[in-house]
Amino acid sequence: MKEDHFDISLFRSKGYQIIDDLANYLESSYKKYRPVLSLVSPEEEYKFWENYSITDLKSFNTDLIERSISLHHPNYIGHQVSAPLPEIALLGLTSELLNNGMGIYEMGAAGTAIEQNVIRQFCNSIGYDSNSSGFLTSGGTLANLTALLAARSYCLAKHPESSIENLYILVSEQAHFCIERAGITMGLPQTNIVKIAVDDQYRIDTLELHKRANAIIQSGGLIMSVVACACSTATGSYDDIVVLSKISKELDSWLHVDGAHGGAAIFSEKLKSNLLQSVEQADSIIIDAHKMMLTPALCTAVLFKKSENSYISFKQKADYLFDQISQDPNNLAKRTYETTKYMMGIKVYYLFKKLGVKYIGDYIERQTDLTLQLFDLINDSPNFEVAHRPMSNILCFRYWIKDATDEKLNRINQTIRNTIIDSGKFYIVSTWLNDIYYLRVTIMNVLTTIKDVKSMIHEIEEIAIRTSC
């Protein structure tokens, strides 16, 4: 070997030099010296990497940050996914190079006590009572199951003479698809899943749902739960988690709070009281980390309100894990689908200990009044229509022109998109809604301000004009 790869300078030269790139990358994106991103086509970057030969560390570390989406630009305005707090993802390296798997309390004693407090901090900022507990897991996808799992297990326990075919879960039309995915995967039929009509802010329609309700019981099937969404991905509404409460009870189901994105608004007492209200009621919540709460991916918290039933998704035996099938908090693979469990909450323990819960309860508060600040420009200019008054930091708007059918303004905001995205300048997204195609930006950059919004409504008229929009 040419080399001795476990040589502690070695190990320290490299990490200064991956440490310097980095940097580079931030400074690089903050002043907008590089674009957002530069893509290529899938079959081009395949290419590119099939044929690569690594040469060192940081030519390799330098290729990689130079052919990625640069979500530290302040003109990053897309997807979901957070610009991490900088010193908060250097607390990623430590946690690779322990790789302390958490799924047993004595491979990871200091995350697993770090994970218990996180929870806490979750738990007491929701409301729920010392009775309450929880943990982390990779994603809202897996986080969204496993309290759904959580949900199968205690309806068919109260309901031992019932079978899972007559189960049924209440979802707004415009959720994340994984709640459908959820119930297939823990074998519900399709049609099961039922997914209930929006008012026009997007928001579940309680009465609808209330009716559909009734006539799955008069029918002889079972409300497994009620999923609110707080907020959907499509546009940011946060739907009434008050009258959901209430129909719950009254239908005997599990509320369920699909707060992957939203969810961290419990954090701001503003947002929580006008968004959030009666959240303590649910059964069981998510909260991505990596998505409002400045984290890197992958960190959710699935929460609650019973200890117990934390329990219950995956109630198994295994002996060399294990001493006895019981309730324990510190051996955490009893209770999450994972067992070789990645260190995830030292980044939200570091977060809440330097910087404090008022810290993410002002950033969100930021982003979400920046994103009314673009609305109002947007809604006063005859040249775009918006769909939706924003309740988040998520806003679907088009361009517009006076007389134009729906047909031929799909075709321009697309047009508008790609050139965007071509371009590098900016990175926005897109959705459909009622079969109308709307651009979509979500602010998550700390670093986005008006000026950079403003720069994107004039970019897009400046393209709509070069096209012949």
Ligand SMILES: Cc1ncc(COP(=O)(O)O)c(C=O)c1O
The other form holds:
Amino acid sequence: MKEDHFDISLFRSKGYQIIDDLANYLESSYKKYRPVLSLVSPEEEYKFWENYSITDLKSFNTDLIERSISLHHPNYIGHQVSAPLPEIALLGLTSELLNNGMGIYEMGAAGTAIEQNVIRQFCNSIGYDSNSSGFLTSGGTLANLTALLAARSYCLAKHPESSIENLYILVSEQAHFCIERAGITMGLPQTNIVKIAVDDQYRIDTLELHKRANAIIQSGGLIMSVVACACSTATGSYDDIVVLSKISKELDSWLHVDGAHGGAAIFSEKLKSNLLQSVEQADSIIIDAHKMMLTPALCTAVLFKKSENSYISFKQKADYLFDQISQDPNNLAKRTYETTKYMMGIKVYYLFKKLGVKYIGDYIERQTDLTLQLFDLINDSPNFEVAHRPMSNILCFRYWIKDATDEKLNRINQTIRNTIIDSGKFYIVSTWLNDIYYLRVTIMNVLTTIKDVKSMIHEIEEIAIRTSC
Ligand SMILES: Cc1ncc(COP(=O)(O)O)c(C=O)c1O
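Could you give the coordinates for the form predicted together with the ligand, as opposed to the form predicted on its own above?
Below: every chain and molecule of the assembly, starting with the one above.
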């Protein structure tokens, strides 16, 4: 007999199987019974799936899990994607099955109200007043574009005589590439996204920024936006928002904070006062919940100091969806770039209401402290060199040999990274800073301990010796 794919009892029994599978995945990850990843070549992976036939949901799900990187493994110390809280991930199933479109209120009443509630908490924690607002969108890349589109509309409304070719964005050379991509997408010439040099801790050089801004203005340009990194991607460095907000005011430009990774530090009083002072002065800020808020991807808050600025980018007419009322917080597609979106707010809402914002703050403090412990561990070692003192949970360092050239050290560290990935024991990443190849770690996982970090260092030393580096 053919299966009825809408049958409820089948859904129930398959659901239990999937949960069992996922619980087994968590157990084998937590206990390190499985590798972090078992990477094969793209050709081999494509071939596997090309020749694959699905017998049932459970075995397909099992193969998916086995062939995927495990972010819940304590030795996952790589990119800035969260190892989500398992109970929060369960809510993803509800969102997917309900499939409320969220573009308009009727297509997601609970989701819309919940999203507004979540946005209020973000705004309060930033220190914005009740005139602020925002929305959730699909990732930091889109969020930065959306905020900068508002900056562009704001700037052109204030200077109607100006044109897009005349607008400039000033940002650290260490900013995420999506800032430049956003500028180009909105029609700015690539050279108008001006990359400012950084200091020895990879924070934007504010004197240089000031100088470049004045030169642009003198030659007739307009500073559309100053963008602060909070923090930068490669080294996790926080730009000085106090100084940047003063400069932005002086230039009469829009201050945008890219807090995709580090913006969630607003939930720790200690970190906020150390790293995000004056963040409430920013015209806009974005924060990825799927980075430092233990939430599955994608979920990014786009927050505006002045609510009216969250409406200025998009003014399309859509008779089948909503009317032309200019400011309408309930029909989210009036402000988001996307129309249909999943019930993004529910996971963050659960996090805020059930666990509390302090839980997030404590988590970020813990990860930052652990990264500092790693820094202390290798800073004095003759076998390592660190690129910077960590301001967040990101650290760049390299295996180091006295008298070896940078060229040789680059080769050695590349071998180390490739070997460690092939072994499946640890997942660490890399970056180039001033033509030097660094190993790069982001300690995302709550399960990662100092013991795991020490064994990673030990593993790196072993590989260096074994491969006769
Ligand atoms: C500082 C910063 N901004 C933006 C992004 C892009 O965010 P997403 O990957 O959510 O699009 C990243 C991603 O790593 C980031 O580190």
